[in-house]
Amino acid sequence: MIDSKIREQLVAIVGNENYDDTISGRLVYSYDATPNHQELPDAVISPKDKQDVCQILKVCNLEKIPIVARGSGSNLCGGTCPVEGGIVLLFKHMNQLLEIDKENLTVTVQPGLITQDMIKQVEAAGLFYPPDPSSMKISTIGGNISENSGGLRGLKYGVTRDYVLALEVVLPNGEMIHTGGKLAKDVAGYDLTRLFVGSEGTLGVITEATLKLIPKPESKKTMLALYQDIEAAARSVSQIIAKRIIPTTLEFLDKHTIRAVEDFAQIGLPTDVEAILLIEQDGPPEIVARDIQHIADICRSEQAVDVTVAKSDEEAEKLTTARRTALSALARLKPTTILEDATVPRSEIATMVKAINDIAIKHNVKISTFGHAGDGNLHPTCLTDVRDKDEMERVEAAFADIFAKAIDLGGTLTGEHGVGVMKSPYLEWKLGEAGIAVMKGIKEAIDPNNIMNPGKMFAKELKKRVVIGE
């Protein structure tokens, strides 16, 4: 807990209604959207602007205490549980959009604006911001450069960490830095705004953040294709990309996960289908036009079964709006929904799809796969009981596999959800000790005093690699 003398120091920087230690406010903000972890923290603090940062940084590093920055808690590998208690800092005051710079083509925003929020306003203004994490109607933009989170349109467009020119980061001692800046160019230094995205709040507090723009696209058209053959699919997939068509989206659905959005969506999805592939394709009319047509050629010819187009924006915008709502509608059928983000080279992905598949069957466990198949980007679902110890210890046996056949195959643990919690003791399989060894050097260097979010990224048990076929 936090003794009187210090509290007594946070309230008169940020005022009594923005410090809240009750049990109530407290445990409000134990949890995020990850099963099975929760931690209370000391206190929630709601600092008014970035002088409120600095000050409260100051202190709670002196006094070392765990900070938890927190966007909207929508994240998926327990990012923003504060495992080891202290304050979690909440944006609800720093949250505006402060300018749109239509001659340089960037925006500049606090980090607790909604980022569906922004892209309204700058797309009223005739621009065009693509990341879209599923989340992005509750997600905050610092949630999302600490995640580095991608989103349906990272295929063509990539994922936040190319959009983010410049950063103003409060450090742990609570001094300010400013990184990068409206610029095509900078190569003064070490790219320092690159390495606090996707730090996931574990090197400094973001107070400010300026991203790039890009003129709307003219055009666009949304298709559906439908399989018998899941693997045909994948395949699909593969080969869209190896004709070199980038399409904006290229999302893939199981047949469990095709019934689950249907059932929640209610927009008339075929559920007698084991598999589909929903593509979109942006830009001039004519270049949308015949990317489209040369799409459903190769899914027609690796056997889809039905291939048709959105006759309307409209159309198009509930399919969309539908896949967004995949983890919701899965969520619904058991107590508890994990979900990862197994990422693969993306001419592996039939073999992954299938290896999911294999893997489900040996762990006697239901998986259910979606994702951005198009960059490698899987979604492995396993709806479970966390209070069926046995089927729990199967799950995690699995996504074992999982992760080692990724990486085996090429791939990652984790494409956008984060380390944080869930994947900590897995990391070492990806980056070996020496790569381990490189970020807790920097992690020292910045935190000497392990005040941001500690407990993430490093694990104090390891899991041991699993080899595929033992």
Given for the second form:
Number of protein chains: 2
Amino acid sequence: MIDSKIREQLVAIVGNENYDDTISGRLVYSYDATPNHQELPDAVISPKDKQDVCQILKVCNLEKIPIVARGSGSNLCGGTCPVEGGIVLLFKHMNQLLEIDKENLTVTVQPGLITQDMIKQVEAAGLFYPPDPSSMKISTIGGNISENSGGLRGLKYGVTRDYVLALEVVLPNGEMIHTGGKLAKDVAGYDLTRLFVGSEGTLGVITEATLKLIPKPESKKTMLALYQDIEAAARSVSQIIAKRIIPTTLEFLDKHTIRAVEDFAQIGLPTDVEAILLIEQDGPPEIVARDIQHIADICRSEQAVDVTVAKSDEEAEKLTTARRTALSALARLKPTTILEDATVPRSEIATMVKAINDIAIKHNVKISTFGHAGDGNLHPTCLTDVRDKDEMERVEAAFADIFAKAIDLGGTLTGEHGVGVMKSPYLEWKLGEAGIAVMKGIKEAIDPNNIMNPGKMFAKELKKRVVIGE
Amino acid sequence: MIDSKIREQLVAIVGNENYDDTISGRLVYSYDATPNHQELPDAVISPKDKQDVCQILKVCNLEKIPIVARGSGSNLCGGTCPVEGGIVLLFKHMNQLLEIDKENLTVTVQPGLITQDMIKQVEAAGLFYPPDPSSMKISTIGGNISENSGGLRGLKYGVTRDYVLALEVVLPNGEMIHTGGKLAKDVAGYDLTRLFVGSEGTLGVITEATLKLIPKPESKKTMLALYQDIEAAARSVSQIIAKRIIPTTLEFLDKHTIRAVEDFAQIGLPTDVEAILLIEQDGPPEIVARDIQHIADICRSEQAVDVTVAKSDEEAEKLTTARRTALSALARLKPTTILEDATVPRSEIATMVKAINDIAIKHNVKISTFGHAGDGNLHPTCLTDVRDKDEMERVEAAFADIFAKAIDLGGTLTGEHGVGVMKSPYLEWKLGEAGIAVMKGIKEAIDPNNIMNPGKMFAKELKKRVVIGE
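Okay, that was the form predicted alone. Show me the form predicted in complex with another copy of the chain next.
Below is the whole assembly, all chains and molecules, this chain first.
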């Protein structure tokens, strides 16, 4: 509850029209794309500009009111669920593309800008912003930065972190800092830019960002390789890289995902195969043609039952879009979809996919797997129903096993979705007590009153690590 | 002074042969490549392995003894000068390449490995580690990580930070943490990997690192463009990027540097021009040929007086090596060489080079400029003599003006050399009070007893910012 005096102060900052504490307004922002997490905020505030953000944070810091900065809420870790109430901060008035700088190859944006809208404007200028989270049609760039979003082009081009050059951040105490610049090289002190990237709104509020762009690739080609054997698909992935080809995209879909996607998108995907690799290469046309030929040869020699190269841009777009719809397609099948992003070294993909299947059988749950095979970032996806308490317990146990296995294989429990509230009980499995202590120390130094997205990343209750097979 | 009881404990950890507190032994490590900074350490210790490092740090933390981890001391910011005494830590027993993983494209190393030795082994495996600081023949990879070293290939490939995937770090309290993994994607908590990269030994001791590799480019070509007009050279840089070509290397040398290099290396550089651009492109041969042709056309249309492409690998190597010797070549001319690395957005290079020349005249000092024009990272280099107190004051005033100008142009006071003790009085100009406060908070959270490289990054006395022209 925000008492009436504080409410007055906040309304004075943003105006009545940007302060919503109606029950219906609060309900809308009580949850995000993550199933099974809901909590009402006390108010939903839309700052008009960065000065408003500074003032709001000053009030909240003094009064110890939690603040959850929120883009489109498309995250899958419960990252924007206001688990301790307080204020949800919206950026509908701070959603502009401020500048495309063609000489320095940068774009400067406000946090509320939709990722795909930015990408379209950037591409119209002949430039390219590679990170392409599957949610990019609705996600905001502020959300992408806060979660360090990945995407389908991560193998070749890296993730959001690799493209953030400068940030304007309002600290919990209401002071503003500027990190980095339009600079490829900057070593003036600790790398605060990358500390804020992926910090999930727990350290400050990003009010502006300058992102690195690269020249738009001249051309691209897309192909599909079909397999009756998952290990053959995984071997193909390893062989492509071993032959020193780094495709833009190297996606894996298992049979459950293929069927769901085909059922949903009806683009003619074969539904009688065990696995598909969706592969894309971009660059100068002659190099793309050469690489795609090499990749096709490798897939065939690794027992792909069929290899087809998209004949037109439209056909290619259809295939990529099909992959992007995987989550939506699967989500239709059951009331609840839980999609995780356990990530392993590329060499361990076959082992991990097999382990996921074994774990699903062990716990008697249904798990489909798709994801970014090229960078070891898999999306085991469980179709279930939150109302079925017994099954939900088995689902949770299965995912705990999946996290444990990923970590055992040298991987991590989250490759691109973030920790949020979902994975916070498991974070210590990856980082150890000492690693968590360092992160907590940083959090306390920057946000001593714990107002920034409290309840995220650092769990109150830890899960016990159960070693598989014991 | 380390008292005899503590001395006994430290000797018990590493053995007599790895503990040196003779005056001659200490003298060797009382300074690094940075002029005008010298302070005796109390002892020089060479841990045998990571367990030794843990134990040494435990003792030092308890006894509040400063620790300066040191590679080859080739840094240019006084970063490894033990300004508060204590222990200098050497890594001569921890200098192995532990693994090249061809499937995951990674190399795992100990901190004391020489950068160029690692690069050679990596290239023998058909792989490529792009960061190439000019000091790579003698620098260690641990030093590169601690300073976030740049190099000549930064424009296309980025800097050390962009290639560090995982770190093993011993914290000041002697506990060990592991960050990251052989993973392109990992968002499990704050990005500690990149917090330690470039932290200049102020947060912990790196005992192992896993670095990202990429396939070795198939071919490369090197060219020189000569100019009678610095602005024409700068315009060429802008035009190359504007035409969407990102060369591997785009180096600038002014006439003073050219003359010094030619005098030193005698490779036939013309000494009657105002500026040279050294340009390198790598990749598939047909693309390299095409890009080099485009670049040559651009340089000619921007009034380059001559453009030549190296006819053989040997000739190319000679040109690149010549550039790498710029510092050594200049250093021969006067007793003291002070080389800085003020960095500006690429679009501001011409303005910055001109400003540096004006500042040199204003303060009556001699400054040569060379550097990485493609990424705006310039190396204004002052030839002077530390014994000339009057001139040294003017040199310092000139560099203060250079830092101020770089920051005014949206740049930074250090692009790749680090803050160390040299630039710590100026850091606040870039970061502001609030930025410094965040960094200090992080430092205090991780190293509450301030034993890790104390006296670096955070200055006791700040320089007053004087706005140029006032």
